[in-house]
Every structure is written in structure tokens, then in C-alpha cells.
Amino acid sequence: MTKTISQFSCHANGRQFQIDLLGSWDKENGVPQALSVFAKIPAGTNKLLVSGEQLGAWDSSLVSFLLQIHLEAERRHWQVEYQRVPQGVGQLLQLALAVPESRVPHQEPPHTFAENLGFQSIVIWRVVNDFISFIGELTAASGRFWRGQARYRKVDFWWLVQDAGPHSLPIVTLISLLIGMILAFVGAVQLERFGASIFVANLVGLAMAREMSSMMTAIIMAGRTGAAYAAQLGSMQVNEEIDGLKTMGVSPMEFLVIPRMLALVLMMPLLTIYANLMGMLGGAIVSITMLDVSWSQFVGQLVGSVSLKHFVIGLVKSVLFAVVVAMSGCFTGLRSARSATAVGQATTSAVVLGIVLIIVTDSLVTIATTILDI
């Protein structure tokens, strides 16, 4: 007995169930529900036979229909056989079946506070564990670099130096100049009440030399260069370029991470010195325009109040910040998943992690210098 269902007919023959494809098969003629076929299959069936003898024109909707039939039959452990199906349909179906459907178990999100706390603790522990492993691999790669055994391209290194240094000057100039002007303006408003306007130079000089120049430069580089490192390495993960390096026996740490870190370590102190100059210039502009202070008075007060050790502390911080920013960008980039969304998330994570580690590092250095009375 034959039953017609839209563009196909089916009938049972013992334990075999046959589906005959009829006429044109495209979206214009309507696409039947594939799973509705199984509602008409009698019990005891263990084999499906799909016949394309009476099939006319077809498009990708036929492949989608047969794919659903095939997957459901496999789930029921039935045998599937195709007769006189067009060669193009068979090839597309084989291509669709070549990569198995991802069957990632659905994980229910935690509901209670305790479940959420436990889940977040596990996630944080995994990230910390990966970060510690990253530091260990980076340390080993650094040792090979200083022994002259690391493999990397010098042309890439000099390009990274140019990107981290000269290309960063405009934004560093603007931010540092404005920070110096803000510090001077806030200090001038308060110090002018006591007739101590000249001490604005002390305030701007100490703040820029010890803290603001290195920190603001590091935050700028975290948002600019660190994010760029994460995006570059994340895109390389998506394109499987990092896997290609590993296949050729080239360490990604040596080829990708070491040049980026070294470029930032070289450029960050220079940018910090430049930021110091721009910040103090901003303070001088405010002092001269708002207060009765001349250039010579401002420079003389600045030289007499800010000793060399304050600049050295700022430069030491800048080196530590460079390491932190490079590590944050490269770590999140190498840890990125293989999708466009994951690359965006890695870029965001690089900026957030970099700024957090900059603040933590600055706090630790400040505590140490306070204890040592430096």
C-alpha cells in the first residue's frame, strides 16, 4: 500500500521501509518535514531505502531533508541505502556527514549562590593555572632567547618596536599633556589659597615622575598594544597559524611572544620619559597662564624638588608594566577559542587583565618603596 506525502511516497516491505522521491524538489514547491516520515514507519523496521528514480529538479532543500532522515536513522541504528539518487545529491550528503554534528552536553547554569560561587571558583582556578603555565613557558623561552637559541624573525621584531614606540607617541603626548595640566590646575586651586603657588611644580614633578607617567603610559599601551597583541594572536588561532608553527617545530613563545614582550620592554621606558616631559610641560603651561610663575621659576623649583631617584622608580615601574601588558595580551590571545566572537572576548580580556595587573604591580612597588624608605 502506497501513501503520498507532499513530494515523496513511502511504503513498507517487511522490515524495510522505502521512500520514493517524486517530481521537483525545491523550496518553491514546499519542503515537507523530514521527521514526519518516521511517524508512518511501522514497528520492526530496521532499514530505510531512498529511491530517486522519479526525482525531477532539486536544490539544497533535498540535501537538508535527506540529512535529517539519515541522522535520525543512525540514531535508531537503522541501515540507510540510496538508489538512483543524483550524484550531486550523494556528494553533498557525504560532505555534510563528513564532519559529525557537535554534541556538546548542555550544561545548566548554576542557580543558587553556592553553585554560582563554586562554578566561578573553578573557572578562576583554571585561568590561574593556565597563566602560571604560560609564565613557566615564557621563562623557558626567555632563557633560550638570551642564549641565542630562540627562533624569531628580526623584521617582525623591528616592526613591533616601531608600532609600540613611534606609533604610540601621538596618544601618549595628548594624554600626558592633559594629565599634567589637570594636576597643576587642581594643585593651583588649593595652593593659591596659602600663597604657595610655586609648589605646583613640586606636585606635578613628583606625581608625574613616580606614578602618573609610567601608569598612564602603561594603561594606554594596555588598551592599544596589549589589545592588538590579543587580536593578532587570536586571529592566528582562528586561522590555525599557531598550529602550523607547532607542526613545523617552531615554538609560538619564541616566535610570537618573546619579540612582542621585548619590543614593549624597550619602548615603555622611553615612552615614560617622554610622558614625563609632556606632563611637566602641561603643568608649566597652567602655572604660567593661571599663576604668577615664570618659566625659570617653574623649572628651578622642579629641578630642586624632584631628585633622580623618583625618575628611576618610574622607569622601573615602566619595565614591570611592559612585561605585564605584553603577558596579558599574548596570554589571552593564545588562549582564545577559534571564532570571531572569541577573538573579541580575548581582546577585551587582555585590556581588563592588563589594567588590573598594572594596578596590582604599582601597589606592590609603592608598598616596597615605602617600606624601604625610597
Contents of the next structure:
Amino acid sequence: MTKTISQFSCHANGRQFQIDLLGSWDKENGVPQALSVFAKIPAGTNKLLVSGEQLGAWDSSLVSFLLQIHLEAERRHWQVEYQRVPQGVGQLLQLALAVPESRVPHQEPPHTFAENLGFQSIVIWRVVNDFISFIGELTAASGRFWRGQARYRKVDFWWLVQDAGPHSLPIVTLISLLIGMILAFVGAVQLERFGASIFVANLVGLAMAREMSSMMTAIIMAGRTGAAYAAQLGSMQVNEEIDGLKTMGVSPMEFLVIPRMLALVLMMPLLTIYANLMGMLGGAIVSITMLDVSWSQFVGQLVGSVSLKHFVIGLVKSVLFAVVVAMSGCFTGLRSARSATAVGQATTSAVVLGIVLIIVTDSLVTIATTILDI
Amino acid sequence: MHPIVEVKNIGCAYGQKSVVSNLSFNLPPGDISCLLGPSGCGKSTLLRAIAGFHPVTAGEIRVAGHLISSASVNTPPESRKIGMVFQDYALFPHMTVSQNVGFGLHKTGTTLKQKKISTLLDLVNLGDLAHRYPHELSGGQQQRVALARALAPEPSLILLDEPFSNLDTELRKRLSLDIRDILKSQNISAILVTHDQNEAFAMCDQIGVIDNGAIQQWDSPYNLYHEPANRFVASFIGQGAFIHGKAVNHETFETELGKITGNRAYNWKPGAKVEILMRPDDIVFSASSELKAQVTQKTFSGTSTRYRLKLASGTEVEALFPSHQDFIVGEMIGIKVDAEHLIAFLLAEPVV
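Form predicted alone done; form predicted together with the partner chain now:
All chains and molecules follow, beginning with the one already shown.
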């Protein structure tokens, strides 16, 4: 059976113009352009007659077509008459005419690559600007702190010290011990080939003292304490506590940021020393159990090869990392918007920013020590 | 007397989007005023601009004669000496009630500080809860602590940002009256932001109705209700519905509710098309009346019942009948207009 594709025929009849709807209307076949009908209408017409006598099956494509016809005819102040049009079509048409056309908000054309690049750069530029002014405010607040003018609560400070220090010990123990063991394993396999397995002590000692213990501790603290700072300050922002502080004449920099930064700067070097010990212990365990190295050999080799300056470099780095982790946590927390989602985002970006800054700082220090030859 | 707050032609914007423009008002010392408006009208932005959390793009704000905000000046909030009470109380959760209240008193000596804290706690009626933590208090108590905390540094102005919106209706009523008494007894000026007009009526001497970032009317609660300046104020304040009509003479209008006459004269030409505000108490039940309306909705509220009535033309009006006049939805009842004070606005010609 051949299916008649949605069509219509039309002819003028004096001042009246008749449109005959033919066959079945299926939206798969598309909707005919209603305006093309009007192009065929001779001048002087003032009435449209729509006849559905030969209409087959129909769907919304018909209604959409008739609606266009109807609106255009109305615009021209013509009369429209429907003859033998199915009742459903009439009802749908009435419904469509009863409510004004919904206004689809003006759709912006998709941004080009250059525009996106521009927008992103502006956003990054703003964040960088904010970060620089944050550093400025922090410096000013530190100045007041050293002169003893900063206002913060001692209780809060000691609580933060306890959280950043003793409470972080278990995870630092675990990670550093494992890092030391991994380093020893990797080294042992290679060094054993040359019969130089005793140099595992040099490898582990140097790597832990100079790089790994400070960096791993910093990364742990970025994930643990930096994120916590962002969450604390972010939720204070949500509760308007930070605004509350400001209206009572207390600077959030002094009251919230300085104690956090100070707690980390005090605790990070101590944790790093502890991480050094744990890492070397891990190295020793692997050397003694897997290689033919005794405790005294390992310790002797370690003390002979790793000089104090490597430990000092590690400690200096840990102080810098503490500053960087505390800053990224507090900065993202204070910038957080006022919603629970925003606090989550602030926490995430605190960790990301913290780790990025740790690695960047580490590279800078490495470059500096290389140039200075220490 | 010199006003305590002067806001002159200020504008505020979020990025490119202007939220408040060319807005001005003055607040005499000791007065409590309210910024009232639907959500998104810019009232909170305005309050945050006065507090110093939001910069202004134009105009200036002065408190007690000092310029604190303009396009070029922005005194930080901590130097403004303005107290603020927040919607979520914003108490410090790890401090006791008395530590919270004493927080703003860091420049005061210990004994004086203790004395002041206990005076303030007595003032807000929380003297025996001084050693509790905020989470051990009810919402209303927390908000009173927040008020005491804001009052402690003796600010020249207190800002209240929707302070009662987290409380239940009963408590809200009581607390708003309590806070009004406290502020009045201390002779402290305050600006309250709310979208609840009952709260505004109960607490404030003056109310600024804000819509679209502009003050529509700055007036006493009585005048706002009885002499609204424009159609927005009339429909926002109190309940009611507008019906269409035609002016017959200065006081009388021809409407579908018949000819109604008020005691307020309008200088409009006879025949002018107008909209007349019908308050729910303007329409009364009258069994013998020729004028009939159909009940479409009823809301029982104790002493009275609010009905939505559909007139013959399809226009709907609201009416407040005593509770014992009980009708069912769908019933046709006789009504008549019993209004002395008619509020009408010229109908704007529809824009073609």
C-alpha cells in the first residue's frame, strides 16, 4: 500500500482561498513551510478555508502547520474557517492559541576557542590577583602578630597545633616507613647486581633526608590539614561567621589564618624529622631482611654518607611547604562561596593548589641548591 | 536632628548586573526601619553594602556623619562600628554564650567586660545560660545571644538580616517585639531586612518597600497599608485583589460590584479607566444582595475565614468573613461592598 506523503493542494476561489489537506501527515516527513502557501495566494484574498475532507492519519506536524497558517492569517486580519477538520486538531489548535508562545531565552552562540581562552585567562588572572592580595594581607597580619598586636585565641592555636602535629603521626609513620622500604627495594635490586648492596643505606638516607620525607609529609598535610583548613573556613563563610568576625572588628587574617599557618610551620619540621627516622627505619628493615647487611653496617654507612646539610635542606623545605599548604587551605576556604557544594569545591582546590605549589617550591629549591652547589 | 544613616543615590552591582540603583534614604537616630521586599529585590545587597561587605558603584553611605562607602571609599567592615545580626545567627560554635557576647569587647578590661556581659545577657533575658554553648540553645535563644553580641561594642547602628526567618511563627512574633523593646530601651537605631510584612509592621517605625533595586515607598506601616504610593506597594502590602472600573466622579467608581464611593478624592476625568484595590475586609456577606459571587476557595483561620470569590465576569476577589458565616466551595452567595477608603490607580493603557 502506498502511503501518501503529507501534502495539501490549494486553489483560489474568488476572495476565498482554499487549502485541502491530503493523505496522512507524519512528522517524520517534516512540516511544510506555511509561508510558502501564502506566497501562492492571489492579492485581494480575505478568507482562508481549510478543508480536512481528504485527510488521512495525522499527528502534531499537521497542528504545527495549521498553527503557522492561522497566526499568519490573523496577522493579515483574514478570516479562517475550518471545514471537516478532525475535532482533535481543532482542540489542539485552540490550546496552542490560548497561551502565548514561550520565549526561549536568547541562545548565545557557542564560544570560539579564542573567546574561551580569553575567559579562562581572565578567571585565572583574577585568582592570581586575589592570591597576591591574600599574601599581602597575610604579611601585614604577620607583622601585627610579631609585634604582639594580632588578636587570636590561644586555645584555638593549641588545638590547631595538636591537630597538625600529634594527630598526624600515625599516617606520617605509615607513609614514611613504606616510602623508605620502597626506596630500599628499588635500590636493592639494582645495587645487588654490582655487589654494592651496602649502598642502599646511602640511597635511602640521602633520598629521605633531602627530598622524600619533607615532600611526602607536605603532601600528607595538604590532603589532611590543608583540606581541613579549607573546609573549616569555608563552612564559617557559609554560616556568616567570617562576616560576624569582621563586624566585630576582628580581622579573619589574624584570628583564623595566622594561628593555622603558625601551627603548621611549627609542626611540619618536627614531622619531617620524624618521617626521616621512619623512612630510614624502613630502609634498614628491608636491607637487613633481604640483603646481607647488619644493623651496625647500615647505620655506619648511613652516618658516614649523609651529612647534616642534607637534613637541613629538608627542614628548610618543610618550613616552606608548611607556609604553602596553610596558604592554599586558608585562601581557598576564605574564597569559598556560600553553599555546601562550594565548601566541597574549596576543599578539593585546596589540595590541588597545595600539591602543585609544593612541587613548584621543591623545584625552585632544587634549582637554587644546584646553582649554589650545596 | 542629624540622621544616623544617610544613604544617597547609591548603586550596587554584581559584575555587570545592577541590583540597586539610585537609592536614597535617611534614618533618624533611635528609629528602627525596615527594608521590605520580595526576594531578589536587592534589599540584602543594600544591607551588606551598609555593613561593608559589598562595594557601592555610585553614591555614598554615611553613618553618624562619617563617609563609609562611596565609589572611591570603602571602609572595611571591622572599622565601621556597625553591629550585625545574621539570619543563621553566626555564633561562634566553640565559644560559650558569654564568650560570644564578650567577643567584640577585646579592648575592655576584664572586670568591666564581665560586668557588661552580664548586663547584656540580663537584657536579652539569658542571664542563667551564660556558660552554655550555642548548640545547647534553641533558635530563639541563639538569636538573642547574637543580638547581645552585636550590642556589646555599643555600635551606632545595628543591622538585622532576616533575623527571624529560621524561627517558627509564634516565636517570631514574640522575639520581634522583644527585640524592638530592647533596641528602644537602649535607644539604638536599627535597619531590619525582611520579606515578612507582619514582622516589619510589628518591629519598625518606618518601612522602605523595595522592588527592582529601588525604593517604591518609604513610610510608616499605617501609611503603607492605607496610602500606598503605587500599584506594587498596594499589592505587596496586605492582601487584596484589583478590580477594574471607571471613574464616575472624584470619589465614585463604577465597577462590576456596583457603584462604590470612597472618602478619598482622585483628580481624574470621569470615564477614566481605573483599577481599584479591594481589601478582604471591604467585602461583606449580604444574603439579600443582588450581587452574587461564587466561592472558589476557602481558608479557615480561626476567628475568620478567607474566601476567594469569583464574580460574574470571572474576576476573583478575596473576602474575610467571620468564622460562623460558613459557606461551601461552589456556593453562590450575596455580597456587598462596605469600603470607606478606596485605593485606586489609573489603569495604564496597554502598550500596543
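Residue numbers count along the first chain shown, from 1. The term rigid core refers to the most C-alpha atoms you can superpose between the two forms while keeping them within 1.5 Å. Keep in mind that what you see is a predicted model, and the values were worked out from it rather than measured.
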property	result
Rigid core superposed: Phe65 CA moves 2 Å or more between the two forms	yes
Core-superposed C-alpha of Ala322 shifting 2 Å or more between the two forms	no
Gly344 C-alpha shift between the two forms of 2 Å or more, rigid core reference	no
